[in-house]
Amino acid sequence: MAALLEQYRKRIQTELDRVVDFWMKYSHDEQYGGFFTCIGKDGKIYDELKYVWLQGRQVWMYCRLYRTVERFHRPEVLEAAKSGGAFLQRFARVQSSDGPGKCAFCLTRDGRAVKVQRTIFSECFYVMAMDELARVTGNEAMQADAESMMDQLVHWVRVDSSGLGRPQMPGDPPVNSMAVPMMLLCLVDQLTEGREKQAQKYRELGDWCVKQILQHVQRNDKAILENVSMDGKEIPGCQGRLQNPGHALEAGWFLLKYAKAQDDTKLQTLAVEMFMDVPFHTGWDKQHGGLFYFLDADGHCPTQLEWNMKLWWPHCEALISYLMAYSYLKEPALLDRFKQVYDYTFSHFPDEEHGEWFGYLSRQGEVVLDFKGGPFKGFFHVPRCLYMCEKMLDHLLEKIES
């Protein structure tokens, strides 16, 4: 066990240095600050646009890596993630008549704003960096600036949307979407961490959020929905029927994270059976190996036609989902999914010539798309895998070895 274990870490991290040397070497823009992310194989700039969303996990993943990991402890990454936070605080934000209002989803290379969604995720982003910058950096005025964006978020979703700038339409009635609560779980995690004060100030939201993503659970437990009602109910047509099974999993370890910090053993299950086992049963391509992109929980074709390709992140949160709950509940048959999915992983989406990973692939395995990173594809999920399943390997091992 141990000898597997070890080749396990050895492999992992040794691709977790590759990946953080390839963003380091070409996704720095030393002229303006922040990140380049549309990033060729080779590693060649193709699109000079900025995307908020992977500005603000940049910054976040080179902070954690930096505070957490001793041969990250560098100058050259906390540099950068100060030079992304700095971009970010100038520019994320666009200014309404009223004040600074939501942030951007996309910039031109010198901050001016492009496009804004009419969604939470680029704020969410901004969080996770201002509050992770703040820690390394001991920056109050940054942690408050973090915290006082949650709470508009909060409010957005729990009191009043109006602000996110999209009308409710007569045909379109409120949808509880799993992004929106399992964002705001994972950061209540993010904010929490080591803070007693605001351990109790988001306790009762990250409660909130546990029950709203319990919702999804449908169909006698034998499915995980994307899109349900606000009461929790089944919704008709494509939305209500849509399968996401990296989001599924990437939901259930945030659960099982937020379980065992309470202590709370039923939902260390829940989160297991449910976040865990059923999307991998419904997921799993049994003819080609990997994940589905998106499914129909009927069998329909699914309306997103890239649905049978195979992606890097789901994958990811797969290798996150396993490994954690290996960790805490050292049932075999968790650390056997664990290697399944390792296996399919590491033989198909790593690039052994240039470093970094592929991130679209056929059904068949195939590499379909050969950047390395894109609008959606940045400093992040790969990293965050191999970072957190690092982690967890050293602490299997130590407990082995002890």
Given for the second form:
2 protein chains.
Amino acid sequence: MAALLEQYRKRIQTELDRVVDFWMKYSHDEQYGGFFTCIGKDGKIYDELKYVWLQGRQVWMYCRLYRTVERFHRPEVLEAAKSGGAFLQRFARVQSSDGPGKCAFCLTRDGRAVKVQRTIFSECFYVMAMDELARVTGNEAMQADAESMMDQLVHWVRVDSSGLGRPQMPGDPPVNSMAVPMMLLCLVDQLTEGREKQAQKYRELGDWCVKQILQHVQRNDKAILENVSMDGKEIPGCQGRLQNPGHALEAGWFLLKYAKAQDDTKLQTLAVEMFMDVPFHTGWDKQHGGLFYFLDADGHCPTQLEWNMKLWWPHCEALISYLMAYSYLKEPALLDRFKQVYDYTFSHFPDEEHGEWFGYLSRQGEVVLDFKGGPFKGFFHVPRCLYMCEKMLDHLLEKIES
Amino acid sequence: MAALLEQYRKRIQTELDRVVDFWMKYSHDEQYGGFFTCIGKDGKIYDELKYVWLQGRQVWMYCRLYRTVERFHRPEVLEAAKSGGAFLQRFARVQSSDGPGKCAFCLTRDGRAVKVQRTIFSECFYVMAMDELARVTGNEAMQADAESMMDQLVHWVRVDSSGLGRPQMPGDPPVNSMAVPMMLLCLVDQLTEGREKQAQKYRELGDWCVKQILQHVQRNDKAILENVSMDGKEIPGCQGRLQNPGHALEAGWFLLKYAKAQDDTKLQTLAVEMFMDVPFHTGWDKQHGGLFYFLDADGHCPTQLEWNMKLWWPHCEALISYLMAYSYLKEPALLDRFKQVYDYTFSHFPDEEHGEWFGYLSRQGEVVLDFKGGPFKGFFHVPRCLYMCEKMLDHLLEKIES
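Requested next: the structure of the form predicted together with another copy of the chain (the form predicted alone having been shown above).
Next comes the full complex, this chain leading.
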């Protein structure tokens, strides 16, 4: 057992080092600050656009590594994070009439806005970046900036969404989309870590997020649906039947972590049984291995052209989920599940030649898009997974040894 | 030669009959009018949403078949078209403050707006539908409705796009996207057929569209790029390098038809050499056959997840292109090209069991999405291709016989 875990840890450590090296080497824009996000398999920049989700995530990840992993507590990691943070603070916001304002989705190399999404996610990754950067720099104004953006987000989600700019259509009533409470729960975790005052401030919000996420358990506990009505009912059509197994698995470890912190054993059981078992049974491809990207709960063909592709991030989230569940519950079946996902992931995604991981495979497991960074793939899911798994394995091995 | 063409014609006629049968049988909504557009492989409705592009296209196609093909000059075809037209006139528009207003992209079964795109295409298909329906019904108010929407479109494209609701971003200057002049040229063809007054009214617009389309010939005549700057230069990044071979081939036959009508031999040569030869050389998959969906002119991996899939509509457009070019120029190489596309298309897309065509294949040619109708696939590309090819083969065979 210890030997197996040690073997995992060794491989995961090595991968994390290679991934960090890749982004440190190729993604930094020394001229304008911030990070290039469109990076080919060999490190070449194929587009100078800077996607804001990915800027924020990279700042967060650098800071988290700097703050919590000794071998990454290096000045060049901190400097890179600060450069990204400065770029974000200077350019990400597109309007600042009242309140912290919307952030762009995409910027030119020199920071001009290219596109603004009518959703909350650019702003969410802005909060993550600024809060974590404030933690490593001790910059209180930056922490206040993060919190003020967080308050704006909560206002958009729970009070009035009109500031997002999406007109309400008569045939499209508001929907509880699982990404929204998941993202807010993740931010609650970020903002409250080790801070009593914030823990109290966001306590009610955390509980609300959990309730909103649990509404996605549908069909007599047999399916996690991505979109449900605001009162937690299944909605008709493709939108209502959509399943995204990797997303459900990600929600699983968010919930499990929250349950553990609140010492809520009922929620812990729900997290594992609903958000880890169900998406595996529905989402694992029994023929070719790997997790499907999208599925329809009635077995219709999804309308997303990429539905049967194997993407890197659902596999990253699955690894975190099963290892976290095993760490807490010590059920061997959970480690077996981790092993199954690990074997698929490590034999398909890492690029032995140039480092980092491919992101997009065909159903059969061949690389279909070979870039390392793109509009939605940056320095985030892979290193977060490797970092968290390494930490959990450290902890498991420590316990075994003692 | 005649035997080969006769064999093509027979197969194409049979396919057209089957495709018309499929949509007549499964897509009509007897309760609310209009057409279901999300239809599974066996005809089952898997979502009741009604996509407006597809409503307009289906009205157009029914009317065109009714008006110009004897065996489809049947009351039930006309009735279906009228039902779709009435549904569109009643529900498609979402605002009518001044001018004909924006059309929705998607409606509920009973006509409530679900989504509005900030582009011109819903309105374009509205024009196509109304004009063709006016031709078969003799309804002059309907023709005026089509023309008034057309004037609005031209205003949005050439004078002031602010009515589309897309804010201009400092990092995203206006772009000449090939779809826009292509679509307008198609509408010029629609509105002017057999009408001297309209032919004069839209003559300058037609020439403008041609000029805008020709700006997409780039890199010393070696590439057709989907997006160029407003003054016809290549733009940086993925957006500027994007190629869509099927779209270029569709532009090819639009241009060729216009060139023929204007007796413009220089444009005729450009249409064939630039918009039919170039996309075939860049877009045909030499390993597995079929046309790629997207390519990058520098050979980078496109960021569209579906880039290497084989879609039905590029193959439909290619068939029209090569057969039209052969009809006009009689060069055997063009018929060989038609044959190559025909063989791939007819051995991969038609569903022998339930009729109609699959729309989405993997690079290797397997069906990946098995529905017959979806958000972007309706009663349009397949029947328009079969209808136009049948007409052209009729004409070719007539000439051989006489």
